[in-house]
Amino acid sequence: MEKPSAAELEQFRREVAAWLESERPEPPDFLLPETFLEVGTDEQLEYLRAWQRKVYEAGYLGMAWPREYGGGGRPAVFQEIVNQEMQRLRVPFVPNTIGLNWAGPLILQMASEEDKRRYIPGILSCDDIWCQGFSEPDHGSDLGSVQTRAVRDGDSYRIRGSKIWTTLGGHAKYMILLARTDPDGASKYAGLSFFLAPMQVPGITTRPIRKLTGEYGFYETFFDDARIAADCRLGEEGQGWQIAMATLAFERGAAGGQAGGLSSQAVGVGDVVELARRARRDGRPALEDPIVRDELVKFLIEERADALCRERAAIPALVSERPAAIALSGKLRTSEHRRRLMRFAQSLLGAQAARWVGDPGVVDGGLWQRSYLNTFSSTIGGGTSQVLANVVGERVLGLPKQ
């Protein structure tokens, strides 16, 4: 595939921005989840599956996808043009997430084609939404100790247990499914599989969870002998768990290939610094404030460095001493430093961080506290910060496990 020019490139960069511009939904008159993990009523998601709808339709989602399966078919700098402008013009996100990042790369890279031009299509399209069942209520982040059985039964597997903080379950069309299909394997990574299973069968309910901001998103999934085809496997069975650490690599950002697009739309260091513009201190705009404007600069050349980690990572020789090292930290250092930029906002609103979205004379609607309340969901979902710290000290700096 030939290079593009600086030139096609610079093009294509106003092309895409006038087009965000002139096809920006006009906000709702309900209020907008500011991530995929906050999706939990029909209206929310019709109206971001909609602008999902337009942007693939537009040909600026999927751009690095092969075109067969409903892909663009060019280089993966399109896209990335694409996502920077996204990003930069703070339009809407795209709900379908887990499809795009998480299941959608794994299809393409183990799946059959026949499955490829069965999911990738209604995942760009946002026809099928997805969600993921790793998690369970009594093992939290221990994956190896999964215990929904999924046993065969002629052409089909039955499925029993349950499923926890399985994000757009109660909206999603499937699944992709880590279970117990061995329960006396070597190890207990051993007798693990991995479906991509329909969501909408008998045996399959769903229980939405309340958080604490009062939001949904999460729900609780059960299995109650569902009954699924034997071609929902992917790969063979006992490796599921090599194949769900592939997933969480995607997930992670450890992995590229995703289709792009945002999967938030959350306030950043440059938001903060105006809340301090406006925010007071002893009668005078807090950025006065010489230790207020310490922490800003502080977080602002974290966030440059995280940007040019991103840069340097694509360069093999800027990173030949530890490869992975940007990659699998990235998760922990970007969701980390959210969590503690918007505890600082916190700080900035002073008494005025104990009202809450509706409250009279809120700040910004409740905008900052419920932000800080959600940043949380990220420090856990795909890997706690406590786990993917383990990952960096063995994977990247060689530490023992004990």
Given for the second form:
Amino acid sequence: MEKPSAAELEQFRREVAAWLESERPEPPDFLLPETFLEVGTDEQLEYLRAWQRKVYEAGYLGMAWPREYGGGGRPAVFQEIVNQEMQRLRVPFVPNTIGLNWAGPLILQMASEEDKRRYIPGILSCDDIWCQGFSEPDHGSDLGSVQTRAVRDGDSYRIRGSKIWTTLGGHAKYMILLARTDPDGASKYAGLSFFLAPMQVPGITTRPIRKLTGEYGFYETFFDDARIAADCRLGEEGQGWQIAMATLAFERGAAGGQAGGLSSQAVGVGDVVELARRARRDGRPALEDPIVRDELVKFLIEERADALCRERAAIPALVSERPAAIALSGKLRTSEHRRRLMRFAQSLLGAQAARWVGDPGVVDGGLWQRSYLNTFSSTIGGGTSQVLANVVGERVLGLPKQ
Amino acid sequence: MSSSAATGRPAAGIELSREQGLLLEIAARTVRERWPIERVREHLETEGRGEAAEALEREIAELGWYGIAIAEEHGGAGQGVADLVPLVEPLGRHLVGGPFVATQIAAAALGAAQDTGLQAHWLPRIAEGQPLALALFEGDGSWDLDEPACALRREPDGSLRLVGEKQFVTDLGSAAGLLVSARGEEGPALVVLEHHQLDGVERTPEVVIDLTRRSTTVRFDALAVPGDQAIVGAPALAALRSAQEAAWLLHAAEACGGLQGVLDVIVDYLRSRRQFGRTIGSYQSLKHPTVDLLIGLERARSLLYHAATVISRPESSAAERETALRMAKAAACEAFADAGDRAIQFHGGVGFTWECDAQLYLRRALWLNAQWGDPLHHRRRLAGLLLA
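I've shown you the form predicted alone. Could you give me the structure of the form predicted in complex with the partner chain?
Shown next: the complete complex, the earlier chain at its head.
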């Protein structure tokens, strides 16, 4: 593929920005979720689904995916520009993140031709919402201990067990499912298999989980001898662990190939700076307080450093000693940064930090309080920070396992 | 970062030049082979610089490193100060403490000084490896260079005399000359002295925290300065700005290198030391904070190469340059000092001994903090730039 010129990319950026500005949906009369993890009501989902469909139909989603499955067949840099502009212009996020950025690239990488044609178009158009069935009630970050059973029965598998933290589970048409096909495998990892499982089959039920913020978005999923076709299996029996790891690499951004699009509308350092400008300390703007200023500068340095790390990771000569360090530490760095940032924002609210969403006097509708509590979804989900610190310590620094 | 007016998007944040890419590996290998930790230890026990250090300096000169950032018309390779970053990182990593960095800062100052006479006299000599020392800092501890107390006084007969004290002048013994800042008639001025002009000037060795450094206090008692050795007015200000940029960048590079070195020391120890029947690196109480240090390194190194990129771009504004450089210096020095501190703690009782190498890195980190602005100083200036 020919490398686009800088002028061509700049022209494209202007087009995208103009389109997003003119086509962004009117703000709804209900509170939108902050990220795809908190989509809790039908009206929230339908609003966001319509937006994803519009973005896709304009050609701004899956731009680097192959044309034959509904993608744009263009260099990845175009999608990156769209992602950046969506972020910059703070348009709503697209809700089918698990399909677009985790399941989708996995399917393109290793599924059959038939499966690619069956699944990819619906992921892009948002007709088919995807969810992920990895974590279980007794095994959060310890995926190797998955107990949900998949028992081969003729042309099908019978699934029995339960999954938890199933984002969008109550709305999903498909699930990427990790289940145990061989309980007597050579190791706990060897007995796992991976499925692209339909959700609307008898024996699968979901129950919403109420979060610490009072919001919904996560589900518990129960499999009561649910029967799914044998050809739902991805890869061979026993390859589930490797495929799950490949999925996590997409999820954590350690591997490329995602369809793109924004998956959250979360506040950042710039918003906290603006809050500090409005907040008062001793009768003056908090932004004039030297301690507040130093904290903000530290956050700004980290934010810029993390953005630059993504660029440096793509220059082999500058990551030659520990090529995986930046990618494997990405979620750990950025989720912990956000958690500390939002916690700091509480201190800028002063006495008003005591209020919560729904109180008529709460600052900015309670955005800051809700946002802080929601940051734990990314410091815990997809591998807790503590598990990831083990992964980085062991795989990047070569430190011994526990 | 430069940005497009149309969309406000920043230009690419990190670009590695071909020259930088070539130098990265060669420099890392050269310094690693020539300056193992045993050399550092020998150097600590040596009065002055010692033969091994002089041999390394000669080799660096023969490799042409001194001339990389010097214009071709003055016998250099015509690259920029950003191209020195891959050289200075390994110098920091292996705790080399020689005149290279100070000399490059002096060269950057002279290169911006618009004084063709002094440039023609000094830059070719630097390019072939003659070091120049810096006398810019004074007893008040200020890291801003604009108001030196040291004075370049004009006598009634029109001659110039230098009066005052300068501190933390490193590697003066081997320097071919000395770049001194002073208060002139129209703001800051610079004087470039030949080594022989220091005969009779009071020089007092300092005892400094970084044992690899040879540092001196110099007191000028009305030293006569020929007019053609002084830079005054706008060229002096431009030279000081340029020195400052080079210094922030190269000290960030040195700190990033030191951080990589001390992280290696920590990881080696955590992988080999056994206690309570286990290799201590398997304990999360040691593993997790070590990962935090790695994250500090990854962030600092990204900011370092970003700063190198920004100052190489002619279209970068003064504020963009200053922001990128101060961020790099603050982040690298903070992370290096954190790592040096943890390196001692993680070695347990051994860490508290003279023989443990961890202290050498912490001492270097504390020295670098004190040079050209510590992290808090740079963050205070960044607040002014970023939080208007």
